[in-house]
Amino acid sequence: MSVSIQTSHLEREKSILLTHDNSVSHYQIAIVGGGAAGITTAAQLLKQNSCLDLAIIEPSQKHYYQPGWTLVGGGIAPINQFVREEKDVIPKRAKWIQDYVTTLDPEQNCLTLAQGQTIAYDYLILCPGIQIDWHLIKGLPESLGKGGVTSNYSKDYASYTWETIKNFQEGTAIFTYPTTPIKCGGAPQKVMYMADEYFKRGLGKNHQVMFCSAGTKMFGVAAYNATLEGVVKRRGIITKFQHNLKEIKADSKEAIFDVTTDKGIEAVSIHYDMIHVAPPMSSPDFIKQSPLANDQGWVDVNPYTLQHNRYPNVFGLGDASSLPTSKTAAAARKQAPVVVQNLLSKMNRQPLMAQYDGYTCCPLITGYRSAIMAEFDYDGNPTPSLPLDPTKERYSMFLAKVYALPWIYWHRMLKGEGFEADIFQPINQLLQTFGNDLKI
C-alpha cells in the first residue's frame, strides 16, 4: 500500500539549505539502530511507502540473532548459525550509515556521528539496543571467558559457556540475575536448566546448581512464575533471592553478592566452580546523556503510541525504550507496526491511532526437550497465540524456539512480514481437528 506524505514548506527549505553543507546530510526519517527493532521497522515503513527517504545508522558489520546465543551456550547450535552480514539485512531502499551516534539534539532535529558527520532529520526513530555494563561488577571484565566465568549475553562468550558446561566435573554452578532491566530476562534461567540436565546425565548428584537473583522470585508474571518455581523444585536447584552480584574474585573463585536482609545490605561470598553472569544493563550512554531520556536514562516514550513524550517527531521502541515490558525481539516485533502506523499518521497530520498493549514473549527453555512459550501483556495477563495452556512445558514449544523462531526472524520479521500464520496456523488446524487434548 502506498502512503502519500505531506511535506511542509519549512521542511523543503531546510532540505535545500542542507544540500549546500557537505558535513550535514538530511533524511526524511533517521533510524538509530540496525538490530531487530530497527531493521523490522525500516522494512515495514518501506513496504508502506517505497519512496520514503530513510537512513539506518548502525556501526556493526555483522547482524546477530541474539536469542540464539542461549542455544549456543546450551550446546544446541554453533554461533555461526545466528549471524549474517549487516548489509544483507538492511532493506534495499534504505541508506546504511555505518557509524556510531555520539550526541542527539532534538531541538535542532539532528544528531552527530563519531566520524564528525551531522545527520539532520524530519523524523527520528530510536532503537539502538541495550548497553552491557560489565564494568559495574568488579573483576568481571578481566575474568570473563576463562576459569569457568562466562555469559551468554555476548557473542564472544556464548561458545565458552558450552565449553564450560561440557568440562564441568563437580562442585557449584551459579547463575545470576542483576538489579537492572536486562534483555531477555529469561535467558539466565534457560541456560541454567540445560546445564543442570547435562550435569545430571554425567555427574549424577555430584553437583549443585544455584540461582542467585537480585529479584524476589523466578519470573515477574505470576502464572509463569508458578510453573518455574515447580521446575526449580523438581530439579533441586537452590534459589537465593535478593542476591546482587557485585564482584568476582577469580583467584579464589568467589562470587561476592550484596544481599538484602532485615539489617540492611550485607556482603556475602559464595564459592563457584562455574558461574554464568547476567550483567547489569542500561541504555547506551548517548541516550542517557541526551534530552530524549527519562530520569532512568531510557528513551522517554508513551507506552501505547511509542511517540516521545516531549518531541512529537521522535519515536522509540526496543530495548532502549522506557516501555514497561520485557526487552525481547518478540516485543520489538509487536512494537514495530505501531511505530510505523503512528509515524505515517504523524507525517500525514492524522491522529495516532495504533496502540501497543505491552505484548512480549519469552520462550523459556526448561530442558533439552521442553519450553514454556511465555506470552503476556502490560498487565501480566497471559496472551497465548495458541488455544493451549501457555504455562505448561511442551516439546513443541522447544522445537519452535530452536527451529521455527530463528527461521522466521531471518525470513519474515527482518523483511517486514508478519509470521503468525507461518508458525501457528498449522498447529491451530491440528487443534481444531483433534481438540485441545492434543499433546504438542
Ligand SMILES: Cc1cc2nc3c(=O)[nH]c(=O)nc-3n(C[C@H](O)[C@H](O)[C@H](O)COP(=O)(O)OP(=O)(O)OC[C@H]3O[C@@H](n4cnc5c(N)ncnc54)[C@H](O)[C@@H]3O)c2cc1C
Second form
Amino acid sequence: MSVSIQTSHLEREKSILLTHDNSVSHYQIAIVGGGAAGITTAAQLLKQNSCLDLAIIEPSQKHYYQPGWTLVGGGIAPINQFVREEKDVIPKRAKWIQDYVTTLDPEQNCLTLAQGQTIAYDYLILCPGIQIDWHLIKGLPESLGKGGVTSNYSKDYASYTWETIKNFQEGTAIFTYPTTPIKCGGAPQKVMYMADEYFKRGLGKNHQVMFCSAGTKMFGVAAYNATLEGVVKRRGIITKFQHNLKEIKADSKEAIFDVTTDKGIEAVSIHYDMIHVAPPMSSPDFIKQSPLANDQGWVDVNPYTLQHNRYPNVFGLGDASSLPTSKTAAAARKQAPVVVQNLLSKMNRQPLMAQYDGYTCCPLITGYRSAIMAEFDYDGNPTPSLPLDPTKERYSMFLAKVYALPWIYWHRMLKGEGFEADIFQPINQLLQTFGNDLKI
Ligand SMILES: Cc1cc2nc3c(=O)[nH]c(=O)nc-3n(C[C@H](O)[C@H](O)[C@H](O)COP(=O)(O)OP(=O)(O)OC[C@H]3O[C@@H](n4cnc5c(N)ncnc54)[C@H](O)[C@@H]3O)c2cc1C
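Next block: the form predicted in complex with the named molecule, after the form predicted alone:
Below is the whole assembly, all chains and molecules, this chain first.
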C-alpha cells in the first residue's frame, strides 16, 4: 500500500515538472533571487507595507549563509550550521515561486520561468547573485573535491577544504585569486591564513604557502592592504601577483598560470600539494543575455539610487548588480533599504531620495584569533561601524565574524530588521567610556 502511494506521489511530482506551464501570473513586485539580497529586500518591503503583492522567484529548496563556508573550510564550524530551508526564510506574506528565471522582457514588463510560466510585474527587483564559471579553468571541474583540489566557493567542497588542510603533510599549498570580480574578495586569503596557522602548529616549517593572484596587490583598499602585506610577511607566505590560474593538471599535481611579464603572457607551471581555487565569476547568463545588462553583463543600475539606468520600474542589488563595490552580503544589507525606500517612492510618484554610498564589509580573518573588519565605501575610505582603528587585527573582530555576524544575518537581516541601534550603540558607549585603548 505504502509503495503505491509513494509511486503515485512521485509520478505526480514528475508530471508537474514535465508539464509545460504556459500560464501568465501578475504581481505588483517580482523579486528575482531569494538569497541574501532578495530575502532582505522582500522582508523590508513587507514591513513597510504588508499589503504589497510580492513574489520571490527562487529555485533552491535551501538558503545558504555563504560567509559561513570560510569557517567550514577553516575547521571552525560544520557546513550544516549555515543552511536553512528556503521556505523558512521567505517572508510570510510573500509568494514563493520555486523556479528559475530564463528570460527577461522589460519592454513587456514580464519574465519567463524554466517551466514555461510567464510572470508579469509592475516593478522588478533583480538580485540573482553571481555565477561561478568553474569550466573556465581547464581540468578544474573534474578534479575538484579530490587530490587536494578544493574551493570554499561551493557548499559541496568547503568541508573538503578542511579535510585537505587537516591531512596536509608537507609541500606547497597554493591559494588562487582570478581576474574577474568575485564575491567576497577577501575569502581566498582568509582560508589561507587559517591553513598557514594550522600547518605551523602541526608541521613546523615543512610547508610553503603561496598566494597566486591575477591581481597586483593583496587588497584593493590601501588602508587594509598595508595591514595584509604585514600579515603575509609575518607568516612568510610567498606572493605571486599577475598569476592567473588557467589549468589544473591533477595527474601531475600542476597548476598552470598565465603570468603577465614585460614580454607578454607566459604559461608557468607550479607544483601543488593542495590548491584552494577562487574560480572566475560573472553575471548569470540570463542577465547577460537580457536588455537589462550593461556591457559587462551586470544589471545596469545607478550606483546611488540602485534604479535601472534604462527601465525605471526595475531595481537591482547584490552580487549581480553593476554597483562598483566589493560584492558581499554586508553590502546587500546596506543596499536593501535604499531599494526599498526608492521603490516605494517610485510607486508613490515621489523623487528617489535614498542613496547608497558603496558601503561593503569584508571580515578578513588573519588567523584563528584575529581578523580585520574591513569596512569601506565607493571611495575606498574606511567606514568603521565602531570607533576603533579598523586596520588593526583584533580578536574581537574574529569573534564578531564567527558568532555575531551569522546571528545578525539569520535573526535581523533576513527578517528585515536593523540591528545597529541594538548592537552598536551600547558597544559605542562602552568604547567612548573606556577609550580606544581597550584591548579588543
Ligand atoms: C566563501 C564565501 C565567503 C564569503 N564571505 C563573506 C563575508 O565574510 N561577508 C559578506 O558580507 N559576504 C561574504 N560572502 C559573499 C556573500 O555571500 C554574497 O555577496 C551574498 O550572498 C550576495 O547576495 P545576493 O542575494 O546578491 O546573492 P546570493 O545570496 O548568492 O543569492 C542569489 C539567489 O538567486 C538565486 N538565483 C540564481 N539564478 C536564478 C534564476 N535564474 N532565477 C531565480 N533565482 C536565481 C540563487 O539560487 C540564490 O538563492 C562570501 C561568499 C562566499 C562564497
